[in-house]
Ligand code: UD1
Amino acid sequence: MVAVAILAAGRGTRMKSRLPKVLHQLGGRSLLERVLGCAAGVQPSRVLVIVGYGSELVKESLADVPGVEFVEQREQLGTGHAVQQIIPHLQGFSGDLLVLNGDVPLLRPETLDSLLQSHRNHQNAATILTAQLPDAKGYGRVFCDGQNLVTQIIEDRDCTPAQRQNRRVNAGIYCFQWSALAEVLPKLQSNNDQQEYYLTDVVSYFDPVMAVDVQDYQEILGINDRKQLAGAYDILQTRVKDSWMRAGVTIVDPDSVTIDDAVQLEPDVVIEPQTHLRGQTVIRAGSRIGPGSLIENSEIGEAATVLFSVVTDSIVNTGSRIGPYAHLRGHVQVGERCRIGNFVELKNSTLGDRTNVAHLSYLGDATLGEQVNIGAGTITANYDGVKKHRTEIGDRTKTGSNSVLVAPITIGADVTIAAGSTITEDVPEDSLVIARARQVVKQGWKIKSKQAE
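In the form predicted on its own, what is the structure of this chain alone?
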């Protein structure tokens, strides 16, 4: 069995924020959620999150995550003190304990699994994740023998010039035999400049302690300020985009595109410049997205296009064309081979196959059949000041330009609505409906000038 303890009690003063550091967002998820996602890869039997500053906010943010236990660290007195708090919670537990940091969000699940397997295969009392940094300044150095067994851990400020040449650093991620660690934790002392209890001090009590180097040192980079947060996002984006390009996705200008790592793309998708894909978005094969589009929590079908448009919480089916400058939101479903054109907004509406809304229209809370044609400037007046109401439009119906459909209303199939009409009553199928004042022309009429008066 393995338990996971995540250190998430600090405020993160260098973030200059009231929000606890671990709740800052990185690519659509908080730092803490990313660490939890990594930990899930080793299938732990227990997950303990050690909270302190902003504990209620942290608990609230994870309210929908099953199986998480919270441990209070009322005073933040160091990493050793934080892990001391879990002693009562792991009474009777006899497995291994992984200790992770809530502000180290780039760790890969396979790295954590490798650390755990190495710990077990060598029957170590403790195993430390380490990295070879190009510039190790400021990091504690880890010294090992030829078998990667740890002989010393020395803080940067205490290193001699020769010792500082060692580029192996402590990542702050550990695997312990819990029964052994539980005996040692109460023995920690705070005899240091910070008067804190350091988890690294337990290493001197254990034998053997092994170091496991991570292949990509960027995985162990922590977040302490907004600049480091931006740097982590850049690393994450490079990973995601490189992975999709290797999988057959064309990204025309990777530097101008962002893609959340929860997004799913199929081969032969083309992502144009200045496009941003967010949340649980799926883009099917052969679609072209952008330039200048934002897709969030939506599904775009095969061979569809979305040009200079925003699509959120919606579905666009095969072969449909969206934009330029369209906005789909609030659970829109667009059928196959539809056209949603210039300056069209759709909200909470369903459109049948081969239906067109080509320009300058708003359809809210509407259901349209197949082969409907919506003329320029058509509006569904769905709100009466108190409630929203639906509009139903049958197959093959056409609305003239500048029509207003006052909901609740049902328009039958094969109806033609004359341009400029305001429709307030249901219309049966196979009808022409005209709802506008008759044109009046008065020849020779002029506004009287003030001088004539």
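Since this is a predicted model, take the numbers as computed values, not measurements. Superpose the two forms; the largest set of C-alphas matching within 1.5 Å is the rigid core. Residue numbers count along the first chain shown, from 1. Compared with the form predicted together with the named molecule:
Once both forms are fitted on their core, a CA shift of 2 Å or more is seen for Q443 between the two forms. Remark: with the core as the superposition reference, the CA shift of G138 between the two forms reaches 2 Å or more.
In a rigid-core overlay of the protein, N166 has its C-alpha displaced by at least 2 Å between the two forms.
Please move on to the form predicted together with the named molecule, as the form predicted on its own is already shown.
Next comes a single chain, given without company.
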């Protein structure tokens, strides 16, 4: 049995923020959500999150995550003190405890799993994840004998210049035999530079404590300031983009593209420069996205194109062409082989196959059939100042340029709407509708003042 404790009570002074450090966002998820996501990989029987600074906000942020227990650390007296707070909560628990710093968001679940396996295979009292860092500044240094058995961990600020030369650092990720740890925790002292109770001091009470080096040191980088936050984003992006390129996606200019880690891409997708894919987005095979597009929580079907456009919370089906300069939002569904062109905004609307909205239109709360042609400048007047109303348009109907469709309204199939019409009443199928003032031409007419001359 394994329980997980995540240390998330600190303010994170170096972030210079009112927001608790662990709630800062990294690629669409907070640092804490990322650490929790990693912990879930070992299927723990208990998950305890130690909260303190901004505890209400931290709890609120995890309101939708089932099975998390919160433990209050009222004063932040150090990482050792934080873990002391869980003693009453794990009374009688007899398994292993993984302790994770809440500010180490790049850790892979496989790494955590292999730490747990080493801990169990060697029957250690404690096993500590370590790394050889090119720049170890700020990290606790781990001192071992020849067998990777830890003799001491000394914080950067407590090191002598000679000790500081050691580049083997403490990742802030540990595995303990809980019953042994519970006995040792009350013995911690705070005689160090920060006058804090350091969790790392428990090593002097245990035998054996083993250090396990992580293969990819980037996984254990901790976030203490905004620069490290941006650095972590960069690492995450490189990971995500490299893996999509290996899976058959072309990313023309990776440095100018961002892709959230929940996004799914299929082979032969081409991502052009300056494109950002966010949230639960899926792009199907052979589609070309960008340049200059933002797609969020949307699905783009096969062989579609999205050029200089914004698509959020929407579905675009096979072979449709979006843009340049289109905006789809609020649950739009575009059928197959449609064309949504320049300066078109679609909101909460459904379009059948081969329907075109090619220029300068706003369609909101509308349902369009197949092969509809929306003329340039057609607008649904869907809002009466109080409520939104729907517009229905049948198959093969054509709206003339500058039509205004005042909702609620139903326009049948095979209708032609004359240019410049304002339609306020339903139109039956197979008809032509003209709703505009008739053109009047007065021949030989002159302005009165001119007549007087």
